[in-house]
Amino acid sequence: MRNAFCDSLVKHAGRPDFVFLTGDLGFSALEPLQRAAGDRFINAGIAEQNMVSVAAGLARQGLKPWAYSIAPFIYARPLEQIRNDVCLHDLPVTLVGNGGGYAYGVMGGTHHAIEDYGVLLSLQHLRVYVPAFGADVAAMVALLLEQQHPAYLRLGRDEKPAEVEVPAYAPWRRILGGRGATLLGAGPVIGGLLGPLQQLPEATRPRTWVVTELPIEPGTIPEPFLRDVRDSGHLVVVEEHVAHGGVAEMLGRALLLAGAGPRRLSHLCATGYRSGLYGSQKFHRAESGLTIADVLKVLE
């Protein structure tokens, strides 16, 4: 997906609000944005902090940042920067992280992002935005242009299998149909879910959808959405981020307060470092109970 990002927003460097802030990465993959934008690509060095907080200067003054870094860097280490600099003034300054959930594998705990959204959605005025898909990025950097209001970028890698077609961009789109229970997933791991899901039967395949912009309130919930969970009565949520503050705690709350609670809720989500190893995406999501098996377990 960073390449897609860096694609999207080449097209849009030329705009007289346009401008880019790295904290030291992009090695190998922003080169063309950085010709592109010219001046307006700025290295900030390794010093989150600050580049934040230069970010929300110069959305002060009329433009329109984007501030890139490794997932953790740009929401974890200058927290109170997104809080007091971007989110108390309602900013626009987007926060691009690369590398959510376990994307970083070995590195560890201090490179994973698996709380991100959950931390970022408590302060005010932002929103967030987790493509699933490779071709959502593009939709999504387009939106971004025109929000006048902080927002997380949250980029993974592209795990559709070639066979799958999806809908065209929107925030919530049903990818699969079925007769089963209802799955929502968000972000990229549910595109290495959708082979498999595609070849069970028709009764037992969950009606499977997507949703990429956050936070889930009432009245942003689509009606066949609500349809899916009243006839399946079984609603499964599938994420690679921490219960707490992540998708289904926000779905559950408006679903119920909506009057539409399903029957049952199924809940499969990062949980951290069971045997405090570490290792690739695939042995954390495994780990976490997030691979097929775990899925097609509790469908049953």
The other form holds:
Amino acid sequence: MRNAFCDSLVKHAGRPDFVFLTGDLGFSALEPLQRAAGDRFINAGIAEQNMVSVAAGLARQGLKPWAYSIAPFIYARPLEQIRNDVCLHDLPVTLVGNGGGYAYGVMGGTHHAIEDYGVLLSLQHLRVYVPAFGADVAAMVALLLEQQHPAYLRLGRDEKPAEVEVPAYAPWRRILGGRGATLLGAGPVIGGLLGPLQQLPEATRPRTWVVTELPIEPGTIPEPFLRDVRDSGHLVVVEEHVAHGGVAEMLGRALLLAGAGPRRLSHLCATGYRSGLYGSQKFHRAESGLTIADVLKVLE
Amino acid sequence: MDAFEQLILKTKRRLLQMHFESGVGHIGGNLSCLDALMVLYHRVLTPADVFVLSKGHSAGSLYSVLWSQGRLSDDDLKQFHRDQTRLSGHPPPSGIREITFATGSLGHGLPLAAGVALGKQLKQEAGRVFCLTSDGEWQEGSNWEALIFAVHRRLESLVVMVDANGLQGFGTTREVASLHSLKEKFDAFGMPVEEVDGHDVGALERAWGSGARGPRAIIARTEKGRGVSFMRNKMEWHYLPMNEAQYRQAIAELEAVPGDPAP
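Cool, the form predicted on its own is there; where's the form predicted in complex with the partner chain?
Shown next: the complete complex, the earlier chain at its head.
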């Protein structure tokens, strides 16, 4: 997704309001953007607090800054700068975190972002964009270029098998039909599940949805999704994020407020580091119960 | 005493009146920087310039200075620190055109000012960017990040002044976490720096308004509680509100008599 992100921005780097800041990251990925943006590509050094405040200052001057780093370094280190300087002033700064969830794998817990959108969505005005598939990135960049509020873009790695076709970009999409439970996924983790889910017989195949823009608020959930939840009676939420502040919490609240809560809720989410051991993204997903086997188990 | 110095005294009295009527402290640090803000707003700032108050706990001073220019009214100041006010205890994010950023958590103003200066540089816009920090807030790491950035990016429009009153929340800056020589540190970071008497109107005007290319720093040597004998260099006036007797005495000390030396 990082390359798709870079390619998308390159196309818009000539806009008069364009400016891109990186916290010294993007080697072997962002060079095309660096060439295209010229003096509007700024390596702000290893100083994320300053980078975010500088982005707020740039936005005050009428520019539309993007501030990029590895996900934990862009949302956690400068959290007060995001809160006070960007969100309190409702400035159009887009924070870009590469490697949401456990994407940085065996690099270790310092490089993971399993609580990023829960934390950020507690702030004023900010919206979160979590592409599920590679093709979502260009659509989101186009949206982000036009929006006027703080935003966080959580990048991962496209995991969708080429043979699975998905509808054109929308914040809520029904990816697979079926007569089983209703499954809602957030982020690229859903992509890797689609192949096996597609193979299930229609009677047990989950009505599979993906949501890419957060928060989920009452009144914004599409009627066909509500109908699927109502008809199936079993909602399964899959996300590479901790339970607290995650999609299941947001969605559960919204559904309960709407009087549309499901009879049964299953939540597959990041659970941290229970064994105290480290490994690949696949290893951490397995430890958290985020594999296809875990999904099939709750669908039984 | 010239008319401008009389206006400064009048503004100091108005500041004290506002804090007294609202029962609000933070007076010491307001009095240490009021001279610098008066000079900046009345003698230096142009419409193309931007000012960021990093020491947000001196919001009272900023409000009073805006009052001295007729940009805030007596009615506005009466609402200071009350319910349904635009004038919160620290500068608000919106509602007052002249206030660029909500500040109050220290170590934010200089990075924000650097962003504004970078924006001016990229857009080739005119105007300077002024920032006032406290001295204690140079214990915040984000200021050093911003200093490296400002010097490295050659943010020519950026001018930062340090209100060096030597006192912070729970002691003197020297006792709490001494920075030793801040001037030497600016020098070492490649930031041109000068020291001025932060209560000398002429020196302040020369320092703020110098045409020298930025980024540059000014260390203004100031006194917390300047102008009020019982507040002068007393840490407790970082926090305390005045009782009526103290208010009366403070006002009396700040009554200007033409020809008298400043109290």
